[in-house]
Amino acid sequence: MSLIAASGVSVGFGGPPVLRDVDFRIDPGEIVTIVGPNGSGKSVLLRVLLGIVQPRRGRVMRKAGLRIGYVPQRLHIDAALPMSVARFLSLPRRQTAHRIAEVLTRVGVPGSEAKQMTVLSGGQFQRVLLARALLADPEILVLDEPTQGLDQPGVAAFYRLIEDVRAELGCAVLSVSHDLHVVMSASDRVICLNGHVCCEGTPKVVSNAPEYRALFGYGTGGALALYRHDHDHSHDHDHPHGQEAGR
């Protein structure tokens, strides 16, 4: 049984809509991938899974009880709210300091308890939002462009512990991302949305392709990966395929 299934779903927000008859499935312990360009409905898709965002039409289904660790886009903490690292991971459920100083290790910032949320860097604010979500015991991770703000080391030390995490934790991982050249390797799917999805399929390690190496270089072990896209697919749709030429 799927963790999350969705068949036509449309959203719109008084516009034009945002999403048009979007089929969606993720199973336990597979890692599923959305690309898109910027604009192309990816975060709110994943708003829709979760329950977020109402779909105008079509239909949305989790698993009853689905364990969901979510590491969202950013998280803006008002100046006006003090809250340590630890008090952070405590919600909205307690956690025993044993636990978050192990999750804490796990992600790779040991012993950042004490500090305000407001101090971290950007690298070690986004390992606190994952070890937050690794805390629920999830079924499934979902990122939303977990990695926005990283230099490209940072970026692939992320997807790399991600990968790490996975493989231990055994759960599905959902991520978003709008660059279209990155994406987890491990990705059993990797789906390209445009308002509706484009096209679907694994992504392909293109290791001695020369534009991937002149992209990413040899540095990454693996945890970028570039998707083939092709486009010279034809179906009725009316907006155009140039953002792969990115980057």
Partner chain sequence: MSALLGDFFVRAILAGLMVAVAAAPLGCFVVWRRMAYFGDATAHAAILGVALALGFSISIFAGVLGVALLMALTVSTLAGRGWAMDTTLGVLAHSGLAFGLVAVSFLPGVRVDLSAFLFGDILAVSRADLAVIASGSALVLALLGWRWRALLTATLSEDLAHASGIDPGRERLVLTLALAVVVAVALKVVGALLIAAMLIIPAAAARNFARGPEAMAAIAALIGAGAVFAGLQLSLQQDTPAGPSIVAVAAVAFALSVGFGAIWQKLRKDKFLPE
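Would you mind giving the form predicted alone, to go alongside the form predicted in complex with its partner chain above?
Partners and other molecules omitted; one chain follows.
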């Protein structure tokens, strides 16, 4: 049984449809990545799948009691608001010190409980967001372009961490990104979206599909090799949270 399945989904907000006749499914333990250009409806589809946005037509089915861990595209915390990592991880449900220490170690930022969220680097911040998602003991981990602002080594380190988490927990992973530069080499399926499903298949099949090439050209041929490189996790500490790094 699929964790989430959508059939014939169309979405509009008073104007032309943002999504048209989209079919989707993700099964237990599967890694699915949605790619597409800006404005292609990726985040809208994600919100529909999560039940935040209701489709104009079609239907979405989710496994009863499905546990979802969500890592957002970005999260702003006011610099004037005192918010330690430990406090952040205890919202909205209080967590034990042991559980917090355990999950921070799991995502590669051990001992950061007392640090203020606003002083974390971009890579550290995203790892804390991932830690918060893992506290839900998710059956599916949902990532909405979680590496914006990180340089390529930082992106590589983050997605390798996701691969490790998936291997350890056995959870499904649904990742949304703007192109194949942030697709895990281990993705089972990639869905190329541009208001509708243009093409679907393994990363290699999609990257060579005419529909994908029409959207992205031929400049991403080496993208899938990115996460096979042995970058050190320290790379993602180079850029303070909130600053854009070169991509």
